[in-house]
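Take a look at this single chain, the form predicted alone, given in structure tokens.
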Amino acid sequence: MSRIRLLSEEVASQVAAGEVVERPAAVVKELVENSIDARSTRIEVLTRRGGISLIRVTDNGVGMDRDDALLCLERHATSKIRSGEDLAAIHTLGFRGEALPSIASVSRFRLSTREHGALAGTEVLVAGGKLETVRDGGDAPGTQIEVRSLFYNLPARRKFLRTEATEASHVEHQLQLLALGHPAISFVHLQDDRIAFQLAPAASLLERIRDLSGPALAAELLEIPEAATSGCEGIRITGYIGRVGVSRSTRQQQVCFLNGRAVENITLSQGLREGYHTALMKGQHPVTFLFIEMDPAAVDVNVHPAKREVRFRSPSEIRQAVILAVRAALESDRTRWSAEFRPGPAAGPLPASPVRGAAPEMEHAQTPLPLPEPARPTLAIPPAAALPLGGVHAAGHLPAQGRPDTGPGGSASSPFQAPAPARQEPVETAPAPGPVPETFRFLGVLGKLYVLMENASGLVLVDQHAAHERILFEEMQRRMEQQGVPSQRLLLPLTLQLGPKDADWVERNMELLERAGIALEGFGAGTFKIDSLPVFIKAEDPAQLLHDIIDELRETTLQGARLRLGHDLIAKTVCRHAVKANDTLREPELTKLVEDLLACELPYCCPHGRPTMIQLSYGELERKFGRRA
């Protein structure tokens, strides 16, 4: 006896619903797409009880006839692809002429629509898949989609929905990210009949950002510059970054548009997270509103039925473009900030003012209050010992300039193995103050880290220890960039075996693992020798090091792999030998803190993402003694 049998019409149906209409959301995001596919510049969504009870979606748009209106029930029929090739070349949120179906075979479901220009519309009238009604309909020029009884024929898929709270919650989840899509189109939201948000149409997309999050976050926000990506052919990106210091603990605020269309892909998490880099704490992640146009036929939309998951013909290059955008965002609010931060020449040189408890000989300097002499010397790079890069001894360190300063003959010490005190010479100060002392006046040192200055706009705070981590940070990456990732010869090689798809990556990559300091040749099959490894590797078990080393670089771009295994590691170095919190500076040195740290590429934030400056303004401080409003 046969025991494969064909599904009725109805049970495949409700299968086919159940991979496109998960939610009461789902259904919200498929209605509306088809709303702006149809070119609608209005659209109004209301929903009840989350959705659950009735969800009406209203546009403007071109509308249908008699014809078309019965057709789009029937599956896999659409207006939007007519042949295999055009899935190549996809431009439109729509394609696979499933959605209307599935909702309607799972639902009460309601379609009233009319072209503008006709005399009278089409309305349709189906019950859990089947039609019950088809009638001349009255409704405005555009379409109205009615669904009721979410799930009133799948008992089962209706118990897993969530609290009503819950799914209004992912249906205005939802709806934001349309209209954020789409800033042009006016959207009106409401919730068991209550405005839960109404959208003009916006001029442009910080206009939208600023309507649905807020003046607050659209403050600080940066715009990716034109120009951003011009060395990746056929990719433009635009939009929307958070600044240094702007970020959350979820990706809840990580938006990216891929031609018109919000998506998720690992890909665009790796490239923002890489262009940031240094710039963003462990465990945040960006603020973004990131919108990519390129070529249909480079990537794949048609992987998941909900069409949230892309698939990208060449991952490296998109990937190395959003790295490039986010970059080139960050750097562009440099001048900004050492705008903040160091007010031009209009604003003119402080005047002295003289500090309580100063030195009678001070009383009238430049910068009133005298700091005690350093315990230690604080403005210094590491010796070369903490990072050994060719041409410098183990013993020989950098002054703040940057100048290599070979000191007294030794040997060499563990990688990370601070300098002896006793070999330790004070720091040079400035001979003559610097461009700092015309636009800073120092008043302090506060809790012996915060450094506390006076410029044009207000008070300025400066962790000197987060400051001075940058400086060397930057330093020393200069240094790598020049000279490469120091490696040492191992005493006696080591094997690895690699899999099919790890031993591939390896072979295409030798150069750039060299240049990451590591120096292997193929040894048979699967099998690789290794002859040399950075000399800051330390780990009981070189294998597994490799093979976490060669994960974590197989997630980075080719241009910023061979630096990436080093960076984490000067950040620790730096951390280690930048001054501290208890460490007194006098005035020479903080001059020189605040100069080094504004010639910074990255002064904002030091390697671990923290803040390095504060400026608190002449306004905002008035605001908290209350003397404005």
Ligand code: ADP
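If you superpose the two forms and keep the largest set of C-alpha atoms that fall within 1.5 Å, you have the rigid core. Bear in mind that the values here come from a model prediction, so they are computed numbers and not experimental data. Positions refer to the first chain, counted from 1. First, how it differs from the form predicted in complex with this ligand.
With a cut-off of 2 Å and the rigid core superposed, E454 has a Cα displacement that reaches or exceeds the cut-off between these two forms. Once both forms are fitted on their core, the CA shift for L190 between these two forms remains under 2 Å.
Comparing the forms between these two forms, the C-alpha position of P296 differs by less than 2 angstroms, with the core used for superposition.
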Given for the second form:
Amino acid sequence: MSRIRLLSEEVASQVAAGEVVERPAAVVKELVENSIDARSTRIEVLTRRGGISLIRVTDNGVGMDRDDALLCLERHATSKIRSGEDLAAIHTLGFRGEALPSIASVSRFRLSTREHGALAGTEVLVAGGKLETVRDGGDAPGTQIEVRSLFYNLPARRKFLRTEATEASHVEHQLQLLALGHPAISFVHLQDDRIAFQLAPAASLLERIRDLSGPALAAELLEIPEAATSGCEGIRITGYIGRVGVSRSTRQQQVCFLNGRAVENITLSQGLREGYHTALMKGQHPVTFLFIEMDPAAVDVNVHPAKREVRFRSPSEIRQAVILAVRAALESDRTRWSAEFRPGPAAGPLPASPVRGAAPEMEHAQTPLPLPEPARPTLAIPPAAALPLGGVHAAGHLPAQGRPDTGPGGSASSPFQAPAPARQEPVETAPAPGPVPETFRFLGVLGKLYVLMENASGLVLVDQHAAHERILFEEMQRRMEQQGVPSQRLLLPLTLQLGPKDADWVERNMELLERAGIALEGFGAGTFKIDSLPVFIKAEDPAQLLHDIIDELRETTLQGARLRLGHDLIAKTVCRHAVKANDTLREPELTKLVEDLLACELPYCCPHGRPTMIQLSYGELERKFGRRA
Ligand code: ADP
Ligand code: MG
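Starting from the form predicted alone shown above, please give the structure in the form predicted in complex with this ligand.
Full assembly next; the chain just shown is listed first.
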């Protein structure tokens, strides 16, 4: 007796529904995407009890005639693609022709639709996939779909739903993504008859973000500069990312759109992480509203029925583009910071710095690597204000680079060791600044740690330890890029035993490690001998250090790996050499510290992503003192 049977349409739809509509938020997504594809300008979504008892989506899109209203409930019925070739270039959100029949098979479903200009519309009622009624109806032009009692006929699935509150929050998140992706469309979301949000058509993405997330977050965002990804062929990235210091403990606000579709993708997350790199605290996630546009043929969105996942033809290119976009945005903020905190000729009681270098050009567009050129504005300090230089090698055991430890008052015992500048001669890269309106003035030190400064906007607090870490970090990084990492032979070579995976990684990356100052020799079977380590590493346990390095680097791209390796080694060590919280610094040293900090590529955070400076504006002070609402 033969045992194979074709499933009925009804059961087949229910099976498909398991993939497309796993929860109310997924239903909302499918329905709203259909409304967007139907060129609606206003979409209203009502949910009751987290969408479990009712989801109703009303749009003012093109609507359907009676034939289409019936056809759209058949499986694989779609108006959006016609042939297999169309799959290679999908411009609409939907294309599978699966959503409506799937949803209708697991709910009590009502479709009411009317084309613009049509005399009458159509109303269709379906219950658990069975067509029950077709009649004239549909009041306003557009489409309204009601989904009641989701999974009422599939108790097993219904059990998988979470609490109403959880489902409601998924629905809300989903709607926020859709609203962010389409700022020009007006969205209204009613939750159990309460208005969750009501968004007017927005002229720009930033306006939509402000309407959704409030002005406070919008003010913390940086726009991705136009030219950021101009060197990446076929990829364009626009949007906003959080400033340094703006991060979240979840990925909830790490939003990425690919050709208008919200996606989650490991390549994108990695790119973001690498782009921020030291500007992001461990365990935190960036806040992003990233819009990536690329040739639809270079990405496969047909990986999963919910289309949340995508597969890139060449992940490394897209990752690189994301890194460039993030770096360019972060760097753009640097210009703002320097402008705000730039010490002017009349600044406070300190000797004026006559010349400040121009901010380095942003060279991202042309540079293949994620970091800007090591060029750096060099501070020219009048001899009277010169501080002990060459602190890095004194503190960090780097070979001196020709700069003698000179300077009045300079001694190796000075608690603050400023790093030697990368270039010796003061370069006059920019005309001397004219009268600068923004100046800062030294006020004092709080708790032997926080340097208090005054600038035009109010009070500035600088964490002296974090600031010095950043300065040392960038200094060492420049040296490494220029000269490679000086390494030191170990008196007693160490042996290291690694598991097969780690051993394999080390085998393949010997050269990379060597350039980073770690010389290893393999003896087979996972045994290695460590001959030398970077001089500035004073690891108590080199084996552990190497394990850590391998763990961290395995996930990065090879291209990024060399930089990352250097950076991580440096970041691990600078902390120990930087000025500590309790070190007492004198005023000129503090001023120099702040000046050096402002000359850094990323002045506003230490290599571990913690802020170096905090601004307390007059506005905030006034609010705190109740002078202003
Ligand atoms: P897909 O979106 O993949 O084409 P669906 O099952 O979601 O598949 O929808 C089937 C078809 O029904 C769509 O191709 C479209 O022609 C039509 N349709 C669905 N929703 C709407 C709507 N809100 N307005 C106009 N047409 C719609
Ligand atoms: Mg659809």
